[in-house]
Structure formats: structure tokens, C-alpha cells
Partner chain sequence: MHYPAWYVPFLTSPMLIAIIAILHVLVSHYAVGGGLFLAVETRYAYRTNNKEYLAYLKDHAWFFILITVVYGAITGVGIWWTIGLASPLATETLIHTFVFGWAMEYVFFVLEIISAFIFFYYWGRLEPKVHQAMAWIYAFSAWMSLVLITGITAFMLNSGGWVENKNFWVGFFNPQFVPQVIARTGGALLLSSLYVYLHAAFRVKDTALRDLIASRSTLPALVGAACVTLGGIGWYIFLPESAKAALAAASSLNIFMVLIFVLTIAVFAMLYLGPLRHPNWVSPGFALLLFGMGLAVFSAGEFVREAVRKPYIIYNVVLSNQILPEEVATLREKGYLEGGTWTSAWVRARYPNVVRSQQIDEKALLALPEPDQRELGKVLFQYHCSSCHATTEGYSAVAQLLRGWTPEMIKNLVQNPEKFHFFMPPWAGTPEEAELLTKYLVSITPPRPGGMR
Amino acid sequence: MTPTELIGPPSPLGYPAPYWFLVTFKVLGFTLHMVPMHLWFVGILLAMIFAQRGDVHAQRWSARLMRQMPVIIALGINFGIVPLLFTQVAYYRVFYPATILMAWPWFLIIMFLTFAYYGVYIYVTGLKDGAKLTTLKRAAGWVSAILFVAISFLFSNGFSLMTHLSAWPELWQETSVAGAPLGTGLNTSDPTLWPRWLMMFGLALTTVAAYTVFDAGVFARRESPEYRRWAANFALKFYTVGLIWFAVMGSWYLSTWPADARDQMLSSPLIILTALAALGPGLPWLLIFFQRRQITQALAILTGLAQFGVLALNAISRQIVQNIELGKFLDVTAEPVNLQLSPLIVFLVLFVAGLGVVVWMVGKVWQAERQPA
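Requested chain, on its own and in the form predicted on its own:
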């Protein structure tokens, strides 16, 4: 059996919107999702370490981030629905077969996310004034940190398996009975899986550092000058570590690209995008460097916007590589379009309204932080 035979059949309904519309919101949604996703991917783990072994400022940083984490997780989950929805619409012919092959690990994501979310809430109750951070609540925090790392690994498996079609026949034969897949497969044989996942971890390190500056400059107005100086120094060191990690793992990831993907991404005009995605983290690092002695609100906001741009470049680059990898088996842009205008209008209205609510919430927090303690 060839990989092409395992690809899902085309839908007679076609796409409900042009491909450019679907892929635009897929990339935009993933970029919006990456910001909170990085904060729980790396931030919770670091917060738990600082809570037990950090100095007074590190423990304060840990408490601040974890108090914000329930809202951060809620935003991340809701933003994550957007790219998942458009992946299912535009890439249904490879998304569903891939997730069938790893059905049980894919279903585990829901269970892991539920326990991780509850674990964060349990931990945060121990940070309230007068509450005691018991052993059980500390354990809940650690369980949440580990589960979010596991969730990221399973998601990386699913989305890398979606383009690793050459592995499907063997994976299907190894995890099936009488031709029926058991849904126990994982994409661990994919040479791009580990470097891509670890590169994303390095990118998450930089996002946590950039958010530290953003939080100290925008939301932490009531904190002491000593804490804000500590936050600036910590962010610079942590972003530097993340930058090095991202560069090393990114180089490894690039070396595992298929030859056609490497040729196209390193040739004009796509080499410009590849270079921007690789060098992009340098801009937030410079902005943090300029604030190493004093964080200002204007530069903190610019740091956050620059980091968002870094994540957007990464998402766009990954999308193009994904299409190149699939191009050997499937042309996702060739599906017929059966425009469904009314659902698109409803989606756009709700999407804009949702972003407006998020902006309003952030504005309220910012106003509250500017009030006297």
C-alpha cells in the first residue's frame, strides 16, 4: 500500500472558502495561540522551579505568572480552536488519517489538558492571601507543568505525522489488526519531529523572557523598583539562552528538511522569509538589552509586538514547508471552492468581537495596575 492510498478522499462539497482565506486564518490563529501556549509550555515549569529554589524576586515572578495562568490558559485554548478548525477544513485529507493512526494519544490530549487546567487552579488557590501552599497544591502545579509538556509533544506528533506520509503504510501495518488501525501509533520515526519540537521549546523560552519584560513594563506597575530591575536582568539572560537554543535546534531542524523543501526555502524569494524567521529573535533581544537597567512601558510594548512578529514569521515559514512536504502527494490548493458566505460572515464578526473582548480585558487589567495599591 502506498501513502497516496491512505490519503482521505476529496469532499464533493469542496472548500467553503478560498484556500488563501483558510490558510490565512490558520496561520494567524496559530500565531495568536503560540503566545499563551509558550507561557504554559515553559512558563509553568520555570515557575515551579523558582517557587522552590528561587530568590525573593524569582518567587515573586513565579507567583505573578501563576496567578495569571488560568486566564492565559483560557485564552490559549480559545485561540487554539482557530488553527485547529482551519486545519480540519483545509487539510482534512491528511489531518484525519494522521490522527486516526495515533487516535489514543490524540484523545489523551483532552484528558491531559483537563487535569492540567484543574492542577493550575488548585495551585493558584495556594497563592491567595492567607492561603497555605500545601504539598498537595505544589504537586498539582508540578503535574500541570509535566502534562503541558506532554501535550506539546503529542501535538507535535500529530501535526508532523500529517505531512510525514511516507511513514503511514509502515505505521499502519505495525499498529493494526486485520487491517483495522488500533490508533496507537506515534510519529517518532520522523527525523523532523525532535528538532522541531525542541526548536519550539527554545522559541518558548524567548516568549517567556519577552513576556517578563511586557508584564514588568505594563502590568507590574505596583511592583518594587528592585523587582523590575531583576525582571530586566532575568529576561535578558533567559532570552539569550532561548536564542542560542533556538539557533542550535533550528539548524538541526533545517538539516532534516526534505531536499525539495530545503532547496525552495533556501532559494529566492523564500530565502528572505527563512532568513527573517532565523534572525527575527534578534530584534526582541535588542529591545530587552536596551531595557536591562530600566524597563519602560513603551519599549516593553514594542518588545511584545516584536516577539509576536517573530512567532508570526515562524508560523508562516512552517506553513510553507508543510505545503512543500505535502506537495509530493497532494495539492491542497487545488480543491474546488463552494463558497458559503453566511458562515464566513458570522465567523469574521465573532472573531473580531472576540479579539475586541480580549483587548478590553487587557485594558481593564492595565487600568487596575495603574491605580494606587
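Switching conditions: you have the form predicted on its own, so give me the form predicted together with the partner chain.
Shown below: the chain alone.
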């Protein structure tokens, strides 16, 4: 059995928009999703450790992050809808089979997310003025941290299985009843799975560090100068650790790529993108380094933007690798397009109008933040 035998026919409806449009929104959405996703993936874990073992500033940092976490999670889930939506438009022929082969672990994500999200809320009730972090609340925080790590692993499984078609036949035949998958498979035979997941952990560490600077420079105006200095040092340390981790795991990940992916990504013109994705984290690191004595609002915002750029480069290069991996089996760019022009225009108009309303709302919050407490 060859993997291509398991790819169904294209939809008779065709793509509702050109491929470039779909993939642009997929990559943009994934980049936006990565920011909050990194904060819960690694941030909650660090927050739990520092809440128990950190000094007064580390505990303060932990409490600040966890207080923001309900909003971060809500935004993260929301931002995750966009890449998932456009993945299902453009990559449906591999996305559905891959997730069905691991249906139960995939389905578990929803269960885990529900418990993890409520766990965060339970933990946060212990951070309110006059409240106490009881053992139960701490336990809820730890459960959330572990569940978010588990969710990230399951996501890595799903999205790597989507391109690891060579594993499908065996996985299917091992975990099915009369040809119908039980949905109990996982993509653990994929050599790219572990380095890919661990690389994301390293990248998430850098995002947490960059966000610490952003938070200290923009939101933590009422915190003491000592805290802000501590935050700068903490961010520099953790960004450095994350950077090294990212470099090591990224090299490992690169070594597991199929030969054609490596050949293309390491030769002109894509080598430029690979190099930028690899060296990109250097810019936020430098910005954090310059702020090690004092975080300024302008540089903090710049750090946040630079980190967003790092994530965008990562998302773009991932997308290209994904297409190269799939290229052996399926050309996702070759499907016919039946352009839905008027719904697309209505969406874009709403998108711009919505952004305007968001800017207005954030502006009102900004004004409120600047008023004396």
C-alpha cells in the first residue's frame, strides 16, 4: 500500500480563494496564535515553579502572568481558529485522515483544554487580594500546566502526522477494525516529532522572556523599579536559555527533515529564509540585552514586535517545509479555484472594521490605564 492511495479526490467545489490568500491567512493566524500559545505552553509551567520556589520578584512575575492568563488563553483559542480554518480549506485531504487516525488523542485536546482553562481560573482565584493560594488551587495550576504541555504534544502529533503520510498505512492497519480506524494512533514513529515539539518549547521560552520585557515596559508601570530590573535580568537569562535550546533542537529538527526538504531549505533562495528563521531570535535577544539595566517602553514594544517577527519567520519556514514534505504526495497549490468574491470582500471589510473597533477599545483601555488608581 502506498500513502498516495490514501489521499481522497479533490473537492468538486474547489478553493474559495486563491491558494496564496488561504496560506497567507493560515500563516498570519498561526503567528498570532503562537504568542499566547507559547505563554501558556511554557509560561504556566514556569509560573508554577516560581510561585513555589522563586524569590519575591519571581513570585510577583508568576502572579502577574497568571492573572493575565485567562485573557491570554481566550485570545489564544480565538487566534487558533484562523489557522485551523484555513488548514481545513487548503489541506483537507491530509488533515482529516491524519486527525481521524489519532481521533481519540485529538478529541482529548478539547477535554484537556476545558480542564486546563478552568484550572487556571481556579488558580487565579487564589491570587486575588486577600485570597490564599491553597493546596487545591496550586494543584489546579499544576494540572493546567501539565495539561497544556500534553495538548502541545498532541498538536505536534496531529500536524506532523498530516505530512508524515508514509506512516499512515501501518498506523491505520494496526489500529483499525475492518478498515475503520479506532482513532488511537499517534505519530511517535516520525523522527521529526520530538525535535519539532522540543524546538517549539525553546521558542516558547524566548516568547515568555520577550513578553516579560513587554509586560514590564508596557503593563507593569505600577510595579517597583526593583521588579522591573529583576524582570529585565530574568528575561535576558531565559531568552538566552531558550535561544540555546532552540538552536540545539532546531539543528536536530533540521537533521530529521527529508533530504528534499533539506536540499531546498539549505540552498538558494530558501537558504535566506532558513538563515533568517535561525538567526532571527538574535534581534530580540539584543534588544533585551540593551534593556538589562532598565526597561523602556519604546524598547519593550520593539522587543515584542521583534519577537512577533521571529515567530512569523518560523511560521513561514514551517509552512514551506510542510509543503515540501507534502509535495511528494500532493500539490496543494494545484486545486481549482472557484473564487467567492463577494463573501471575500464582505469578510475583508468586516475584518478592517473589526480591527478599527479593536483599536478603539484598546485605546479606551490605554486611557484608563493612564489614569491614577
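In this text, the rigid core denotes the largest set of C-alpha atoms whose superposition between the two forms falls within 1.5 Å. Everything numeric in this text was worked out from a predicted model, so none of it was measured. Residue numbers count along the first chain shown, from 1.
Rigid-part rearrangement between the two forms places its hinge, out of 340, 171, 270, 89, at 340. Of the two rigid parts, the smaller turns 11 degrees against the larger between the two forms, judged by C-alpha superposition. Once the core is aligned between the two forms, the alpha carbon position of residue 351 differs by 3.6 Å; this is the C-alpha shift at that site.
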